[in-house]
Number of protein chains: 2
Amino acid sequence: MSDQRVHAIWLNGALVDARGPHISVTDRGFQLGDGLFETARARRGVVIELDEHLERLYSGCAALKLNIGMLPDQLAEAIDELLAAEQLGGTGRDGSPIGDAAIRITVSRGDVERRGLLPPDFEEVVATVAIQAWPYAPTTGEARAITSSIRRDPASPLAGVKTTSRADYVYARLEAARAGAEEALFLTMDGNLSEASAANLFILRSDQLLTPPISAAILVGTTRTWLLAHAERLGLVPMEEEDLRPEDLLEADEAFLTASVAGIVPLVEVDRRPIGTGRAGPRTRALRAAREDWIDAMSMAALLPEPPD
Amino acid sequence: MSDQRVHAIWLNGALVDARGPHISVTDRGFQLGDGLFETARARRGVVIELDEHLERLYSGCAALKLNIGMLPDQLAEAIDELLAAEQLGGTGRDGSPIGDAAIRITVSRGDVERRGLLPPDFEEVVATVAIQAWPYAPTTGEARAITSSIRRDPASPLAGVKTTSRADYVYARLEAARAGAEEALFLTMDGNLSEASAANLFILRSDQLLTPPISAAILVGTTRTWLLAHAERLGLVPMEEEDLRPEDLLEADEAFLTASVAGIVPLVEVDRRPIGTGRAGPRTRALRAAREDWIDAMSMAALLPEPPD
């Protein structure tokens, strides 16, 4: 990870130092994990994919009646304020990107001094909004898989709810640490492939694309969705709404995962297995430079002056 | 409830004003849900059952690798320091309670700059421990449930670690709020009776004193374990480890919930349907109040002086 040390961090309505204390112990995401949260990647300053984003968050908000206080675009404009102050993603003087962000946007319910899981009635607080943005470099890594012991349950109404009490997906990431893993793998209860902790799951069978299906209790990533629209021009078939079992992944060609900020990153292993060769494959190294490419032309299609009427 | 303004919190080895900011926004419990809480009641300034709810909160410090950075020991003198502080929980002069408090401990990973799910190294953070007290007077209220949609895993490792991570909780409450009932009860994915959303669950029928296993993905209150304890100097059979259905509680005599700082309160209405008469029955009364009757016993008992030798 390229990671650094960031100077300030936006937090309900203004740039704040970073190094805090910010909230208060009372607030409902510390209390209890009552909140959402959205990663993304921006280059040149410009958010990837961001209404996207946005319209994940505002939906986990409706499903638990949680107040944000904000509109979209004032959200927008905060993360742009962020990036400036903090140097993030602008452009050379030849018009290269100077880096590369990673932006995460935390909503809690807020502060409630009230103890006890019931919220205030929706008008009575409003969210903790902060933003927080890490300089990103793009890698070319590969990841290793352990399969996790916890389990996604597909009726789960939060299933699709990006919220922060991630406590079973840190747990994940332990196990998988503990066997040497970058990732953790999850099933549904019915046994099918679900989702790693960060990311989408992908598989190439030849020239079919196939991911487990919404059903499968997934948190629907905005690579998947771009993946699962541009697979027919990148020469794939798109096989989305196929339940998929452990077994398809080794017996995969290739596979790979899907995030966000990391992008397309080649899967190789699973539970000390190799899937395919064990390395990252042609098809899947096509498509993350395809990925990259078109983060790319998105920035800088962003930045164009507006044509004149 | 009878809860009302606190004026401090203990925080990392210190009283801090309530009011806070207290923490960062880079804290894993506000970003991830990564802690654990304990609840409890105190009476004259003694926490009733302090050792059980320790040993939970210790284990689940190791499930989840977390480095608490204190002995259980300090904690205690932690929680007397606060409610000396507060005035919560003394004695008035002729030795009767002058109130209760309801105390939260709240523990998370500690503040990690580093995005990210997995987190650091156990030696490379020490947790971040906020204790918080209450004003509580015990009431004589009857709760009504409803069924959350939210199903619970047995074989999921955190099923009985009392996790900061409550989103799924707290959209239960929202679901009983919705249907005008104060709690909300959860299924095991095999469709069997687990636990509320704060509280253990009992049966009765006729003498037989019935509640949902530990495998029913529970969490193993105080006071459930207390009342298996002492069920037959209490007239009543125990009978624990038996899976109960949804209609067993339909058929019930009577059903109650238990919890640390609310007691044993009467369940008298699941879906709308009345369990029993659908008020509090008999002998749910006599062991609320038999249970009231010990705490009141436990908190004298641990205030008197120590025997000479």
Contents of the next structure:
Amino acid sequence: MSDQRVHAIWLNGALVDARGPHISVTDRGFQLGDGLFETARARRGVVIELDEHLERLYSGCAALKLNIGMLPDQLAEAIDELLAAEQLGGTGRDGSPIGDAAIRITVSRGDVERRGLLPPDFEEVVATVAIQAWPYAPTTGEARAITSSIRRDPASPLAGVKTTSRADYVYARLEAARAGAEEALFLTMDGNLSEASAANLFILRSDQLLTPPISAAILVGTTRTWLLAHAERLGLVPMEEEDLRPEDLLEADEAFLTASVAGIVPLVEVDRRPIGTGRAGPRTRALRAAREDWIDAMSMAALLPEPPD
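How about the form predicted alone, since we already have the form predicted in complex with another copy of the chain?
Chain only, nothing else included.
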């Protein structure tokens, strides 16, 4: 039986019908891609690594001088309100389904009537803030990738800012789709591996975990940070960040991609050449399971009552 509920989004302080209309044609997010976004997992109504996501969001607002007009606690409350409205905040305590969700927070410059990249008083415009939530759909397959023709510039001050200007990433995915692949890998201007279109990149050599450094024009994801912190506990040699070449990927025992919502996804092929056995390796499968177990544990721990003073 289909879901007959009227689904909602959270927009500028209130829940509204997801079918819209929502924003003005003069909103800078629509006009110029002048904005930022974050995507995150939620389980049992608990947003995983919310502090890290909000820290990056507010850092991006400062970089682009976006007047978000909300405190982080207010944004967290807005997410809770939306999850409850979408029936995605269930804890399972009362026998109800456990809430599993994917969340997107989008912040655009806002509604600016005047033309131009920096019209007068642009910094005073209050940003448009939208939050969406969907039931979480696990990614269980393997990924094949191609090397994109687009290059990443490590010198760009926007390399680590998660903007809504995604034309390069869309083009890269189009290249992948034309080649029958699911993902596209970026190289830096000097030919080092950078990241995928929507994920960080890792390779495994025996028990050694390697990943491109921040200086390779990557966006530092929360799952990447988690692996940095937990690699040794997971039975791996402490992870190293180093410049990697495409041949390092082809010579790896295993490779995988990481993202907040997708989790840890095996990367089994690049440019029609197999990585390792050409199938998801045992280490990658174990790391994916460990990450999912950790998410479940963190969501349960967050619901425990605080101890008395």
